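In C-alpha cells, one chain follows: the form predicted on its own.
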Amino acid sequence: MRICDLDTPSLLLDKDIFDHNLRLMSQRARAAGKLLRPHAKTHKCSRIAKEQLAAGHCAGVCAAKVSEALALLCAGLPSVLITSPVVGKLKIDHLCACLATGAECLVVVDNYDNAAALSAAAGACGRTLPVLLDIDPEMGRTGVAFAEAPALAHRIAGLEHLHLRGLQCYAGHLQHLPDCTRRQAESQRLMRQTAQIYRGLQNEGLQLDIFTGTGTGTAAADLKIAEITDLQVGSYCVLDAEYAAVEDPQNLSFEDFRPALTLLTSVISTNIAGQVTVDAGLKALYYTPAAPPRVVRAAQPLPGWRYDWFGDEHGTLFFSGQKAPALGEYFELCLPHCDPTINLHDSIQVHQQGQVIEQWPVDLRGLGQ
C-alpha cells in the first residue's frame, strides 16, 4: 500500500527520518558519556519505545502516568520511570501491579506523606520500591524546592521499603523557549543547582546513582552537566512544528533532528476561492496558534500554503498564488505538538519512500490515570 491509498486523516511516520533521529540522539548521549531514558508520553506506543531501546544507550524509558507504565511493562519493556507523583490508593494499587511484573519500575516523590504511603504499600506486597526525589525547577508544577530537597531526601532514605536512587529535575517550561541562548543558560543553571544537591547527598552517605531530567529542547546544553546520568528526551524521535518554530520559523529542522511524523489529510470541498476545506480538525490534531501545522510534502515545506483550524472535523488550506488543489487531493501536515496529536489516533502508518511498510498501534492511547 502506498500513502495515497490510505484513508484520511491518518498519522504517518517516515521510518528513515525516525531512525535518523534515534541514531543521532543516541550518538550524542554516548559521546557525552550519558544514557537516554526516552519519554513514552510523547508517542504512547510500546513499539516506538522498543525501537528507542534497540537504538542503544538507554537506561530504560519514562512514563508520565502509572497506567502508561503498567502497559509498557506488560508489553515487555524492562525498566520504566514514572515521572509524576503516584498519589492515592487506586494509583498506588496500580503501582503495585507494576512491581508485580518483575521488571524495574521507579517512581518520583516530592512529599514525605506520599513517600510513606508508597513504602507501606511496597512492604505489603513484599517489594522494595526504587524512588527518585523530584526537584522543582522553579516551575511550580511538581517537585520540592531546592532548599528543602536535602532534608526531604534523608527522610525518604530512611523509609524501610523505599530505595532512594537519585534525583529528577525536569524543566518543562524551558523546552520551547524561543531564545536559544537563554534557554540553554537557564537550563544549565537549574541543572547545576540540582547537581550540587546530588553531590552533597552523596558526600553525606546516600548511595545515589541517578540524576535524570532535561528534554529535547535543552538536551544539547544539559549534556554538558557532568553529574547528569540520563536524559528524559521525548519529542526528538518524531519532532513537530512547535519545536521547529523554536529554532527557525522558516525551516523544519531542530539541531539536525527532523520531523518524522505528519498527518495525511485530503481536500473535501473546493467551493471558496483561495482556500479549500480538508478533513483534519481538532479531532485529528492538536492545534496551537503559536505553532500552526505546516503544509509539507516529502518532509519539505510547501511555500505559499497555510493551514488554519476550521472546527472539530475540518481545517482550511490557503494557497494564495498557488494552483487550486483538486477535490480529493492529499496533503501532509507537520504536527503542531506531537504528544496530544498522537493520543487522538489508534495507529501510526509507518512508511519508507511513500510505501506503507507497517502499522504501529498507539496502545497507550487514553491511559491518563
The other form holds:
2 protein chains.
Amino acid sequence: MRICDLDTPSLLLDKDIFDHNLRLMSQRARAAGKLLRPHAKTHKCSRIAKEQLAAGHCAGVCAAKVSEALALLCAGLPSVLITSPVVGKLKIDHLCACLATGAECLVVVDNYDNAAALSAAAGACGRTLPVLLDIDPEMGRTGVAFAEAPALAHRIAGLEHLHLRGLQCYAGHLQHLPDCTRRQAESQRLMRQTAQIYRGLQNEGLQLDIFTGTGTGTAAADLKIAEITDLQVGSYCVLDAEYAAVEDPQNLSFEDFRPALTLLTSVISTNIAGQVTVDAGLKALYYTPAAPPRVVRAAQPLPGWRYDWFGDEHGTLFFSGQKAPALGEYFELCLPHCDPTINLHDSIQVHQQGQVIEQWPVDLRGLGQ
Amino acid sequence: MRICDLDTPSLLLDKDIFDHNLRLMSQRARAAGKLLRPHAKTHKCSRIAKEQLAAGHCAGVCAAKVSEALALLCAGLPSVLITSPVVGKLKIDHLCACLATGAECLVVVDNYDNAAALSAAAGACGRTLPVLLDIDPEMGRTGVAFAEAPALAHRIAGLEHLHLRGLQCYAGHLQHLPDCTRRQAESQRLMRQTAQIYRGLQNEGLQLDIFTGTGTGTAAADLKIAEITDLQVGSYCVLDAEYAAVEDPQNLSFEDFRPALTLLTSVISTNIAGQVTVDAGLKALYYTPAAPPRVVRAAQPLPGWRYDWFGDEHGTLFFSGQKAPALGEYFELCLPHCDPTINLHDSIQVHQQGQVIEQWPVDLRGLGQ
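Taking the form predicted on its own as the starting point, write out the structure of the form predicted together with another copy of the chain.
The next block holds the full complex; its first chain is the one shown before.
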C-alpha cells in the first residue's frame, strides 16, 4: 500500500527518520556513559517502546499513569517506571496488578502517607516495591522541595515493603525554552542540586542506584551531570514542530533529531480563493499557536502554505503564489506537540520510501488513569 | 457503584440533567412545528443518539464524517445526514457501504464534480443517493456562496443517481457569540437568505423537503424561520462551560439547558500551599482559555476553586479560603467544549443520585475519517 492509498486523516511515521532518531539518542547516551529510560507517554504505543529498547542502552521505559504501566507490562516490556505519584486505593490496586506480572515496576513518591499506603499494599501482596523520591524542580507540579527531600527520603527508606532506589527530577517547564544557554544552565543548576542530595543520601548510607530525569529539550545539558544514571527522554523518537520551533523555525529539526510523525489530510472543499478546507481539525491534532502545524512534503517544509484549525473537524490550508489544490488532494502536516496528538489516534501508519510497511496500534491511547 | 468508587479521570453524565436537556429541546421543536436532527459529532456515542431519537421529534441524526455515519448506521440508527462533503474514492466507497445498510443516509455537497462522482458511485451500486446542497453562511469552511447556490442546485438536481432533497446552512461561527441580540439577528439574516433560495428553487420546480441547519447557540432564533424543517443541534444534550459562559459566567446554564457532563479527577500531589495537582490534563480534557473548566459539585460551581491545566497529564486546582484538600480527594470539572473532550474517552459513566447506573461506550471515538 502506498501513502496515497490511505484514508485521511491518518497518522504517519517515517521509519527511516524514526530509526535515525533512536540511533542518535542511543549513541549520545552511550558516549556519555548513561542509560535511557524512554517515556511512553509521548507515543502511547508498546511497539514503539519495544523499538526504543531494541535500539539499546535502556534501563527500561517510563509511563505517566499506572494504567499505561500495566498495559506496557502486559505487552511484554520488562521494566516500567511510573513517573507520577500513584494515589488512592483503586490506583494502588492497579499498581499491585503491575507487580503481579513479575516484571519490574517502579513508582515515584512525593508524600510520606502515600509511601506508607504503597508499602502496606506491597506487603499485603508479599512484594517489595521499588520507589524513587520525586524531587520538585521548582515547578510545583509533583515532587518534594529540595530542602525537604533528604528527611523524606530517610523516612521512606524506613518503610518495610518499599525499596528506595533513588531520585527523579523532571523539569518539564524547561524543555521548550527557546534560549538554549538558559535552558541548559537552568537544567544543570536543578540537576546539580538533585545530584547533591543523591550523593548526600548515599554518604548517609542509603543504597541508591537510580538518578533519573531530563527530557528531549535538556538531554544534551543533563548528559554532563555525572550522577545522572538515566534519561527519561520522550519526544526525540518522533519529534514535533514545537521542538523544531525551539531551535530554528525555518528548519524542521532539534539537535539533529527530525520530525518522523506527520498527519495526512485531504482537501474537502475549494470554494474560497487562496484557501481550501481539509479534513483535520481539533479532533485529529493538538493545536497550539506557539508552534502551529507545518505543511510539509517528503519531510521538508512546503513554502507558501499555512495550516490553521477550523473547528473540531476541519482545518484550512492557506496558500499564496501556488496553484490551487484539487478536491481530494493530500497534504502532510508536521504536528505541534506529538503527545496529545498521538493520543487522538488508534494507530500509526509506518512508511518507508512511500510504501506503508506496517500499522502500529496506539494501544495505550486513552489510558489516563 | 457510587461515583466515589470510580477511577479517575472518568467522564460522568448526570442522567437527570441529560434527560431534562433532551425534553427541553424536543418541547421547543414541537412548539415551533420543527423536527430535530441531533448532531452526533458532539458525543460520538450511538447510545446517546438513540436516547435523542427516543426523546421524540427527530428527522434522524447527523454525523460529521462518513466513518461516524457508518458506525451509527451499523449501530441501528435509521437515518444519518453527513454534514461535511464526502470527497475522494475511499470515502465515497465508505458512503456506498452506508447505503448498503439499507438505512437512510444523506450527504451534503458543495461542488459539482464531487456531486458527479457521488452520482456515479451511487449508480454503480444501484442506488439513488439523497443529497443536500451545503450553503456557506459567509464563514468559508464548506458550502457554496449564496449567489452561486441556485445554479449549482439545478445542476446537481440533474444528476441521474442523486436526489436533491434540500439545503443545509450551518453557521458554526455564530454559536458562541456572547451578544445574544447580534447572535440571533445574524443567524436569522443568514437563514432568511437560505430560505429565499429554498423557496426560489421550490418555485422553479425542485421538490425540496429539507432545510436543515442551526446549532444550540442559534436554535432559539432559527426556530422562528418558517422554512427551516429541522435543527442540527448538538451541544444541548450535555452542554458545556463554553456555552454557559456565553450567557452568564456565574451560572452554569444556557437558555435553561444545563451541563450534564463533568470530568471526575483526583488529587495526586499536595506539596504546594494554595494549590494541589490533579490527574486530568490535556489528554483528558480539551482546554480553551476562553472558557476554562469550572470546578463543580452536585452540578453547582464550587466558589473559591479554579482549575488550570498543567501539561498533558495533570492539572492544578487553586483554592483560596478553603481547607486544603487531601491526597486522593475527588473533584468534578465542568468542561470547556464537550465535543473534543468526549472524543478523548472510551466511555461515559452515567449516574443518577450519586449512583453509577450505566456505562455508555463512546463508540464513535476517533472516527475522524
